[in-house]
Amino acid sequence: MTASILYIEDDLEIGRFVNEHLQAQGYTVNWQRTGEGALTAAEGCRLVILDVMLPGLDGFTIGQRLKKAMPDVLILMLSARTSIDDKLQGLQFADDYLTKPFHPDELTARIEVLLRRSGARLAEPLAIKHLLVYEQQNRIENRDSGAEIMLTGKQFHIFSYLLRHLGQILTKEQIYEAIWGEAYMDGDKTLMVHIRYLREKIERDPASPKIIETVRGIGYRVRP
């Protein structure tokens, strides 16, 4: 299968090897040494390839920004970093977390696990409760009635990095973080002001929430 990538590294070595390595497996890549303008080059990408150590913007901040610009996109982090705190941090937003040394047959793998899983879910909905979720098309469906829901953009990125990690608890700073992209300030309603919206628009009764289950005093989860 083969899609556009954009990859990051700095590594003159490890980027010219990497590039020349998808590029021979019939990938068009886009080798950017730095993670400026990131956003603007990762448009029309299905991947991105992120080391974690880069000159400027590290990358699990460049990864973050790509994720809430662009829910849809894959990013696979590729980093030297081997701790486990380092690996959850980037598995918070990312789809894929490879370490350093590495042997390029397993990047081709895991880059076409995530492509078959993300052309997987464009073509089968994930189903929760009464809903269809699209999430590639950034499409809800009611199956009682069949109607489109609307959500906004903020919503749908909160909704979808819910079902990213579903069954999982998931703190109000992991959610903020990750949708805002900044530190989480205790007492901060924005997220709860978001969520009760939200359900508003995908429970049958808001009042009595089957999908966001709020988990009292750590955050939220949505049930398989």
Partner chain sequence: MKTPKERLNRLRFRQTLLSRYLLIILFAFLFIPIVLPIATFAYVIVQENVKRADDSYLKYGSSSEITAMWHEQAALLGQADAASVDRKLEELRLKYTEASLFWVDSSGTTMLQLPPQERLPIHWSPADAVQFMKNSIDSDPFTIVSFLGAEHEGPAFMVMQIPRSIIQLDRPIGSGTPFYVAILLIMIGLFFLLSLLFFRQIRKRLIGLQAAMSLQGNQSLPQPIVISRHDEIGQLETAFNLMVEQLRESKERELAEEKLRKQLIANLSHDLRTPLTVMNSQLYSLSREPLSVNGQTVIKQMELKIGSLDNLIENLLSYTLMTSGRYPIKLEQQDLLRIVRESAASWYPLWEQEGIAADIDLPDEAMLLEVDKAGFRRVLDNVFQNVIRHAKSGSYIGIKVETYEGRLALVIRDHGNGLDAHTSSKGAGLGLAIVNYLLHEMRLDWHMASSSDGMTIYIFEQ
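Write the structure block of the form predicted together with the partner chain for the protein whose form predicted on its own appears above.
All you get below is the one chain by itself.
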């Protein structure tokens, strides 16, 4: 499935390059050089990539209007403005903020993460090591045996949270606060216990886990 992207960038060279790069990745791209008519152009798009410094309306204003009109559309700011203030201002409405110069691979990686996190769930199952994860059906299958793996509510929550942040290391505080919705307390072992049970269900060898990897001193990670 290809997602369609609205890309607003006034610089010709960067615009042409990004346009081609994204098309090469299989996305349908609508490249506009100004923010005028962005609202109509964004119809039917999953994601909008916005530059900040544009002729006429600036990217922040366009982004805010877009988010207000279409809360479901994802917004990725792609800007040469790197100050904390700018990032904070951008992230008030945008879903991600990438600074220029950027590596094209990072751009595509971020777009993928955004699309996945937003629940634009992939029709094809996600294959991780010996597991097949059907995100739409909330189903996890063991490829070795073809059997479905049943998880408890919390276990499934934790696992899908890690999957949404594929390749990203998450600290125990981040996971705890995302799943339980309350502030993490020092020395709380709840998450560790849940992860241990989760591993027993999904890992081939829970003693040396391959799917949910422990990054010592930091947290956990699921690598694609």
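Treat the numbers as computed from the prediction; the structure is a model and nothing was measured. Residue numbers count along the first chain shown, from 1. What we label the rigid core is the largest C-alpha set whose atoms superpose within 1.5 Å from one form to the other.
- Comparing the forms between these two forms on their rigid core, the Cα displacement of Thr152 reaches 2 Å or more.
- In this overlay on the rigid core, Val18 has a C-alpha that sits less than 2 Å away from its partner position between these two forms.
- Annotation: Cα of His165 displaced by at least 2 Å between these two forms, core superposition.
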